[in-house]
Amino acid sequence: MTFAQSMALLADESMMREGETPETLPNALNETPNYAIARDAFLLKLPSGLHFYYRQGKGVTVSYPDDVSHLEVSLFLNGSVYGAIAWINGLVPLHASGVAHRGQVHAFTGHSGAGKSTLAAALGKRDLPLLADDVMVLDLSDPDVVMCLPGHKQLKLWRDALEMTGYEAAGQVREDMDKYYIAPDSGFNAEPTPLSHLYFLEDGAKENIAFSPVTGAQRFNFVRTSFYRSQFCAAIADSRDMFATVARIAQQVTITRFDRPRRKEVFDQGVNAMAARITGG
């Protein structure tokens, strides 16, 4: 399968229609009160009554009560459901945002709230187009390259991140969240592009901005923790295959810690340092 075919597969498998969704998932390999996953199917049941059912080759079926908004439907379709579809179809989603420069992707990962989307948005004001926000899907079908497939064309930012980056909100993510969609100023990288660097965002620095290489066994651990919804992969993947996937990414991608203060008054210094790192400026 070519990278273009992988993109088309993701788009086709993510197509959604309204209909009846099952209460349980036969042959589930992992089941919790909120989700169940099998090798070819995924069921997500949220407390709001919003339910998604994905069957490989059949796309996504959604059901929800009248008081659930289309914003909530879109949020979960493009998040957990999208991640499950990627895993089931042999792709590798990372919990990462990334930008493209000269045919390479520089991706940012870290704990929730580490500033992945905010950094990618700020770099969009420095001529670095977005490749993906929050969920970055990798295609490993070519043994010589770790390929990133283009993701969603918008970023999601909390209100304080809007203020720091200078963007105007394009729409609210969900009615009960002070979080908003924005379109990056430098546009969107729409072609599959190799992953060159993976940066782990940290905020322990008091004053100084620091880049430090990740070496040895830490590389393996850092890659494993960057997986998006790793519990889905753990349920359906052979442990040896999962180990080989992590090891390959750790070997083929440059991995770096990026530690910077998160204070608003020094935010631009950190963004400029990352922009210079990416562009060689």
The other form holds:
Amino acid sequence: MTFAQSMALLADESMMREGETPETLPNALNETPNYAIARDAFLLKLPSGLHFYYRQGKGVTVSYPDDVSHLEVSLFLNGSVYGAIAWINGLVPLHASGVAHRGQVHAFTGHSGAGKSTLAAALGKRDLPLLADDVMVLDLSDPDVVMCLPGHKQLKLWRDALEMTGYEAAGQVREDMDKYYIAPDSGFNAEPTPLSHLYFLEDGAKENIAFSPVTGAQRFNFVRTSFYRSQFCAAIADSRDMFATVARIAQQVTITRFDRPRRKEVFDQGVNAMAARITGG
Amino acid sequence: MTLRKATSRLAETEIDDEIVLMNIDTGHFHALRNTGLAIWKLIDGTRDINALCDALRQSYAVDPDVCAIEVDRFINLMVEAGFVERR
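What about the form predicted together with its partner chain, after the form predicted alone?
First the chain shown before, then all remaining chains and molecules of the complex.
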């Protein structure tokens, strides 16, 4: 399958229609109160009554009560459901945001709230187009390339991140969240593009911004922790295959720790340092 | 008693100068570096603890008794983690 076909597959499999959703998956390999996953299907049941049912080759069916908004539906479709679809179809979703420069992707990962989207948005004001926000899907079908498939064309920012980056909100993510969609100023990289660098965002630095290379077994650990919804993969993938996937990414991608103070007054310094790192400036 | 890697239930990969091991049954990971890595590379299914020590002492200037204690400790750890079998 070509990378373009993988993109088309991901888009087709994410097509959603309203309809009935089951209570359980009969062939589930892992089942919790909120989700069930099988090798060819995924069921997500949220406390709000919003349910998604994905079947490989048949797309997504959704059902929800009247008081669930379309915003909430989109949020989960583009998050957990999208991640499950990627895993089920042999792709590898990372919990990362990334920008493209000269045919290479520089991706940022870290815990929720580490500033992945904020950094990608800020770099969008420095001529670095967005590749994906929050969920970055990798296609490893070519053994020599860790290929990123373009993701959603909008970023999600909390209000304080909007203010720090100077963006105008294009819409609220959900009525009860102070989080907003934005369109990055440098636009969107719409072509599959190789992942060259993965940066781990940390905020332990008191004063100085620091880049430090990650080596050895820690590369493996960092890649493993960057997987999006890794519990889905653990449920359906052979553990040797999963190990080999982590090892391959760890060996083929440059991994760097990016530590910076999380203070608004030094935010721009961190962004400038990252932009210089990416562009070689 | 010779020592061998439990290859049927482990996965390993070398990254830079370290090795990552995963126990397939438990999902537990272990990283090896320095002397642990050196001992691991010497486990070939034919050597026992003494032979491992002899081979190590060709590369490392270490007292034989200390070497035996350290190798024994490492092997016990590896056996407990399911990465090495005694036979």
